[in-house]
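A single chain comes next, written as structure tokens; it is the form predicted alone.
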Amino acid sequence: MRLAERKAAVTGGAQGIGEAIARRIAREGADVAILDINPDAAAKTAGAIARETGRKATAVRVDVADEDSVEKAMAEAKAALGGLDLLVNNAGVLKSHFIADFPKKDWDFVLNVNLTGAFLCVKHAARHMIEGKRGSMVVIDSRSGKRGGLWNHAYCASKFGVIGLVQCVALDLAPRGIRINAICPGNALDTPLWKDLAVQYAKKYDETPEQVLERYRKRVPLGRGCDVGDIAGLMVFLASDESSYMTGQAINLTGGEIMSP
């Protein structure tokens, strides 16, 4: 029960890694609101993590492009919980292009989600933490964040941009005695946004969605895609008292695809 008591919000909770992350931060003890523009998706998440869990859960309707939707997400959070010391900052897009055929629209769809979405919610949660005077940040990223790819200009360039927001929000909230930290998971195949990607692939490599992620099961050393479960367990450990000492992070979790800092 590393999260006891404590009281989170999590973007992009309904399904896929937030669905994952919500369920283990409960199970670790904390009440959880799942933060989602579905609000039927999220409220039947939220309705099964209090179930298994006897946990408090709930369902809040957020546009994470859009500050006012973010603003009143977040205090909605905080008074149905009783409080807000932990995020965990997941909602994510991908449209994938040639750069010469990139439409503007899916540029501003993926940044204004990617990015200013991040800086919105990260924003609006460290309101509600210095008044508190505790908290913790996990932001998922992407191996993406590390590494340039193929037809995905706007969505490394997005998550790039967050590696930075991190480091700068960190220094910012370090001595109110927040810390926020990242996760770059890697190829996370079972994943709606991964199923998404490989149909997108999928006519450009003229392949089927199957090869598609078959072709990037092969590039990882260990052999297998980034299980949510992975990605929930140092979720955990970076939101828990256990990494105390560790801010301004982005971490690799890759399978040994991708070894640098």
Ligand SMILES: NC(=O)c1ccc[n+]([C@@H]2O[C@H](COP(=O)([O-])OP(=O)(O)OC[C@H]3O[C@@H](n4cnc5c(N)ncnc54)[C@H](O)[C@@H]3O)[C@@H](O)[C@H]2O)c1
Given for the second form:
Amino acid sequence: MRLAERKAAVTGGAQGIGEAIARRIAREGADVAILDINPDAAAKTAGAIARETGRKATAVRVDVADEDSVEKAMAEAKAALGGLDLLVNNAGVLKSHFIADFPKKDWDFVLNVNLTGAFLCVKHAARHMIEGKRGSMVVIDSRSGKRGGLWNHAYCASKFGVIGLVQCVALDLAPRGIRINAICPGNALDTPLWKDLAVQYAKKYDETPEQVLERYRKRVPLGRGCDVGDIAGLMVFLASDESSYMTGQAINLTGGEIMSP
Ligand SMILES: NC(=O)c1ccc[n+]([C@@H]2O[C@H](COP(=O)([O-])OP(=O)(O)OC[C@H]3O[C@@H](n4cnc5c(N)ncnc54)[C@H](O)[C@@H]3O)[C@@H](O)[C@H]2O)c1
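Mind giving me the form predicted in complex with the named molecule, seeing as the form predicted alone was just shown?
Let's see the whole complex now, leading with the same chain.
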């Protein structure tokens, strides 16, 4: 019970990495609000978490790219849980194209959700944490926040940007005792995001999606994709008081891939 009695908002928590994190932090004693653009999936995930863990779990619809929606969702989450002292900023999207063909609408979509969305969620969660005089925030960034990648301009630009945001917010909120850190996972090849990405990449590399996944697996010195459990484990450490002297950091979780050529 490393997060006993914590009140957490998890954006993009309906599926994938966010869902795994929400389940894990509830097992560690936190009450959770699943904030997602897909309310049906969020309600299903929240229901399962409440049944499995006995913790409070609620679903709140949000579009992280829309400030009114974020402001309302954070207030709803706080009201449902009786407080808000942990933000897991996880909602994210990816579009991948060759630079000369990159549609501006896809650039805007990725930047609005990943970078502006992080700004808005951190801003509105901070207001509640400042009021409650405690809190920590963990942002799910990416290996793509540290290294460029083929056809990955918008996603990398958004994830590099989020690391800058995290460093600045850490300085703003340190005097109030509120911490913020980021996790930079490598490729979590078993997630829905990667199933879709493998299809997009199969076209660009003229391979099958399975060949794409295998090639990405082989690039990792530890020989496997990132597991959602790896991310949830680090997440618990960064959310808890075990990391009370850490703020403004962006931790690589890539099986050594960050050093690969
Ligand atoms: N899957 C990976 O390999 C990987 C690796 C590194 C980092 N990440 C990052 O982890 C995070 C989660 O990725 P995932 O693989 O679980 O993705 P996913 O597509 O499985 O889940 C993303 C969730 O975010 C929600 N969402 C999307 N747009 C939203 C919006 N505007 N407002 C609110 N919710 C929205 C979706 O409904 C979905 O539930 C993302 O930030 C992603 O960039 C993923």
